[in-house]
Every structure is written in structure tokens, then in C-alpha cells.
Amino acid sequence: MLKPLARRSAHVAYAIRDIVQRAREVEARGRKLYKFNIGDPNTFDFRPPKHITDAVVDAMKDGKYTAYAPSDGDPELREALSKIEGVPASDIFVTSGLSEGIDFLFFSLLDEGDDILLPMPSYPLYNTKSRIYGGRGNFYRCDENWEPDLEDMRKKIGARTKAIVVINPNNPTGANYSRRTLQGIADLAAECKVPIIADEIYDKLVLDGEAVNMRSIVKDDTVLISGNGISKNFLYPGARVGYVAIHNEASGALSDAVLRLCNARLSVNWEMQRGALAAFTMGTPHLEEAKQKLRQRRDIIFKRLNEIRGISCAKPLAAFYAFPKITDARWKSDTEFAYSLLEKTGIVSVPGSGFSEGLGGNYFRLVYLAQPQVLNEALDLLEKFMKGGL
């Protein structure tokens, strides 16, 4: 007989995919689904650039790349990334998507009762990993346009705060932080002697404003861990290739811990790493078309959401997410709202509470990757739903 499971297993939740089972049941009853819950460009009319997939195919034909890859990553890829990040290749670690990098960092940094200061709302994986490794929930607030509140951040930094997470451009809100805000975060981290974990997985998908990487701001007296990959900027989430780059760590303790974790999981798929090498060295010819499509779709969803009574939405400036606020009080929670919306319209969204419980249950996230016709069709249904006509 199976004995009780480890208590930490109860901490695992992932709101973005947790709604999928209910969506399958709704679809089985014959309702068309609008899958706006997962940020996967390839579910819609986006594809990875050909030079990347060609590099993967070439690697598959080369027997060298059927072996285990080096645990810390393909040497050529790490060298290329070291030039981008401005750190030695020895401080670059290739991971199975940035998600694995997040896991390695939280595993290495957190002891029971510590905390990593997270944005509210935050990408759900950060919340889950913090709980699994014994972290205390600690979230900094953002303003109405989802820019971090620096004063609240200052109040939340304590003796056991091991790092500050900055997700910019932001998932789930679509915010693109100003240089002034990022400079304020860098100054605060330096003052408090707290490392920054900069999740910049969408840094090339800025639709409005300036694209600013934290490495261009943080001075050499602050430890910075940059995270990126090819899932979003290069439209290749299925490749599962990301990396973390550790800046300004004099002791090397964190790099050593991450390397040991890389060794323990053996390696990332080598053929896909060759695709990542092509991505990071052969330019971004795909971005102009991709961003043109995203701007058109962003403009549609932003305009239409704000025309619907009972909903308001800050303008997304980057990535491909909108994070509307529910101003209608008919629903007790955003979870109830999202599941009712699914049942009545087939729109698969994500309750805002899945990104942070401190938001008051008043938000939901929509992905706007779908073609304009599909977006408008779904938004027509959302409007009818809010009017009580469904």
C-alpha cells in the first residue's frame, strides 16, 4: 500500500495548465474552444525561423550530437551566450527551458523560512518553486500599469530575502518596465545587497517603448542572474532550451551549485542546443513580421476589452498577454469567473489568482496570439457573456 506522499507535493500547482482538463470536458460536449491560456505561438500562425530548425535537422544527421551533451551546455553555445551577457562562459548554464533554470536557482538559494521577493502578479512557476523549497511568500506590489512599486519593494526586503525577481517584459501582464523603474530596482538591490534574478525571456518582443536588459543597468557590486531562452523570442517553446547567466558573483558558490545540479540531470538535448546556437548567432529576421502581427492583435484585444462593461485592461506593451480586471461583482472569485467563462463561451483563460493570491480575485489572463478573426469571434462571446446573454 502506498504511504502518504511527501508534503511538498501538495505545493505544486500551475494555473496556466490546471484549467486544461475542464476545457477538454467542455470540448467533448461539442463546444469550440478558444485556447487563450497558454503562451505558445506555434498553436497559432507563428513558426520558428527556418535557420533554427535547419540547424536542428543538421545536428540530427551528425552522430556527434546523439551523445550526451556537456552538462553545463554545448561549448559553442555557451561561448556565444557569454558574448551576449558579458560574462565568462563558465558562468553560463544551459537548461531545459528557463523553467529548469528557475528550479535550479530556487533550489540553490532557499532554505526553510527564507524568501525570494516576487512580483504580484508573478509567473506561477516562481510561486510554486518558492513553496516547494520552503520559501516564505513575499510579493511586491505594482501600480495600475503593472510597473513595480519601489517603496513597497523596499518594505518587503528583509534579513532572509535571498533575491529579487524581475520579470521584464512581464508575464502575465504584458508590461514593459521603464528604464527609470529598472534603475530604481538596481539601486535598491545594491543598497540592500540582494541579488536580482532577471527573467528576460520576452526581451525581443517589446511592442511599445524601449527594450532594456538589466545587465545594462546593474553595476558590478550587485549579483545579477539573467535568464533567457528560445521559447518566446525565437518562437520555439518545444525546443526546451534556456539558460541562466550569473554576473558579478565573486565567490562562485552559486555557479558551483548550479553546475552540480546540471551534472545531476545529465544534459539538455544536444540537437536542440545547436538550434539555439543558430538562434543566438544568426540574427532575428523573423521579428519584424512577428511583432507586426502581435501589435495588430494587441490593439484589437486592448480596444475591445475596454469597450466591454465590467472589464478594464491596462495596455500590454510587450510579449503576448493581456491581464484584464473584472469590475463586475457577479462572481465571487476570478476562478469562478474563468470557469464560468469557459463553460458558457469556450474561452480558456487563466484566473488571476493563479499568478498571485494577493490580487483580490479580480483578474484573468488572456493570450492574444490568435488570428484577428478568431480574437474578434472570442471577444464577441466575451461581450455577450458579460451582458448575461449566454
Ligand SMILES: Cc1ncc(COP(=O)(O)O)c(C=O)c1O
Given for the second form:
Amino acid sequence: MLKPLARRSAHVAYAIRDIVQRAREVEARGRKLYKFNIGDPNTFDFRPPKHITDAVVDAMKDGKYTAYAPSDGDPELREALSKIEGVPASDIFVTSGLSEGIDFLFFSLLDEGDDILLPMPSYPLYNTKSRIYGGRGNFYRCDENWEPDLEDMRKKIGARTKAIVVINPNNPTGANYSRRTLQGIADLAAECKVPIIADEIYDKLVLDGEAVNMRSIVKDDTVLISGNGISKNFLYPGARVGYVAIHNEASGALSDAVLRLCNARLSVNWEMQRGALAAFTMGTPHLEEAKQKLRQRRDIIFKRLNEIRGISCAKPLAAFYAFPKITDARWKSDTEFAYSLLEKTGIVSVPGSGFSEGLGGNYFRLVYLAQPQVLNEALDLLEKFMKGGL
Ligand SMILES: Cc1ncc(COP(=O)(O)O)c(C=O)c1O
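Please supply the coordinates for the form predicted in complex with the named molecule, as a counterpart to the form predicted on its own shown previously.
Up next: the whole complex, starting with the chain shown before.
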């Protein structure tokens, strides 16, 4: 007999995939699904640039890369990232997607009762890792365009706040923060002496406005941990290559902790890291077309969502997510809304409460990566659903 599981396993939730089981049941009953729940460009008509996959193939043919890679990452890749981030290569750690980097950071920073200040809403992995490592839930509000509320952020920074997470461009809201907001966050972090964790995994997918990296703004005495990877910007989520770059951490304690975690898990797939090296050193020829497709799809979803009674949506400015508000009071919660939408239309979305408990249960997230015709088909169904006609 299996003894009871560790209590921490109950802390693991991942709303983006949790709805999939129900979607499978709906599909088994013969309904066509619109899988707008997972932000994976390759499920639709996007593919990683050829020079990256070619580099992976070349690495596979070269026996050297079948070995364990150095635990902190391929030396050439770390060198290239060190130039991009402006930190010594010894402060760059290649991880299995940024996901693993987030795990290593939260593992290293949080003791029971500490907190890492998170945006509300937030990418769910942050909430999960915070709970697993005993973090106290602490969240800053955002305004109606999903820009962080600096006053609220200031109020929430306490004696045990170990870091502030800034996800820009943002998942799930599609926001691209203004330089002014980012400067405000940097100033606050300097004043309160709190490190910033800047998740910039979508920083090349800005559709409107300028792309501003936190590293170009923070003061020299603010510890900044930048996270990035090739899953989104280079359309290669299956490669599972990301990294964290630690800026301005004079003691070296955090780098040492992250290095030990890297050592303990041996390495990230080396062949894929060679693909990442091509990504970060050979330009971005794919971006123009990718952004043009995203812009067209963003325009469709933004316009049409706001034409539907009972729904309103702030304009997504980056990445590939829309986070509409349900202004119709027919549903008791956003979970009830999302499951009913799935049953009646086949649209797989993610209830907003999966990204934050504190939003009042009025939101859902849609991924708008699908081709225009598919998007329009789904939006026709959503419109009918909202009119009560399904
Ligand atoms: C904001 C954000 N951070 C991190 C990740 C994880 O990225 P990776 O595929 O590099 O693990 C995602 C994935 O969707 C994300 O949206």
C-alpha cells in the first residue's frame, strides 16, 4: 500500500493544462476543439527558424554532444549570453527552459514565511513554486491596462520580501509595460533594496510600443535576475533551453546556490543548447514574419472580443495572449464560464483564477496563435455562446 503523499504535492497546480482532461472528454464526444489554452506556437503555423534546427542536427551528427554538457551550460552559449546580458559568463546558468530557472531561484531564495512578490495575475508556475517552498502569497495589483500599480507594489514590499517578479511582456495579459512603469519599479527596488526577477521570455515579441529590458534600467546596486530562453522568442518550446543571468550580486551567494542546483541535475540537453547558440548568435530572420502574423491575429481577436456583449478586453501589446473580462453575471465563477464554454463550443481557454485567486473570478485567457480563419470560426461560436444561443 502507498503511504500518504508528501503534503507539498497538493501545492502543485497548473491551470493551463488542468483543463485538458475535460477537453479530451469533450473531444471524445465528437466535438471539434479550439485549443486556445497553451501558448505553444508550434501547435499552429509557426516553426523554429531553420538555422536553429540545422544547428541541432549538426550537433547530433557530431558525437561530442551526446555527452553530458557542463552543468552550468555550453561554454560558447554562456559566453554569447554573457555579451547579451552584460554579466560575466560565470553568472549565466543554462536551464531546462526558464521553468527550471524559476524553480532554482525560488528554491534558493525562499524560506518558510518569506515571500516573493508576484504580479496579479501571474504565470502559474510562480504561484506554484512559491507555495511549494513555503512562500507567503504576496501579490501586486495591475491597472485596467495591466500595468503594475506602483503604489500597491510599494505597500506590499515587506521585511521578508526576497524579490519582486516582473513578467514583461506579460503572460497572461499580453501587456508590454511602459518605460515609465519599468523605471518606477527599478526605483522602488533600489529604494527598498529588493532584487528584481525579470521574466523576459517574450521580449522579442513586442507588437506595439518599445521593448525595454530591465537590465537597461536598473541601478548598479540592484540585484537583477533576468530570465529568458528560446521557447517563445525563437518559437522552440520543445527544445527546453532557457537561462538565468544574475546581475550585480556582489557576494556571489545566489550564483553559488544556482550552480549547485545545476550540478545536482547534471545538465541540459547539449544538442539543444547548440541550437540555442545559433538562436542567440545568428540573428532573428524569423521575427518579421512571426510578428506580422501575430499582429494580424491580435487585431482580429481584440476587435471581435470587444464587439461581443458581456466581454471586454484590454489591447494585447505583446506575446500571444488575450485576457478578457467577463462582464456578464450569468456565471458564478470564471471556472464555470470556461468549462461551459468548452462544453458548448469546443473552445479550450484557461479560467483567470488559474493565474490569480484575487481577480474576482471574472477573466479568462485565450491564446491567439491560430490562423485567422480558425480564430474567426471560434469567435463566431463565442459570440453565439454569449448570446445564449448554444
Ligand atoms: C511568463 C513565462 N515564463 C516562463 C515560461 C516557461 O518558459 P520555458 O518554456 O522556457 O520553460 C513561460 C511559458 O509559457 C511563460 O509564459
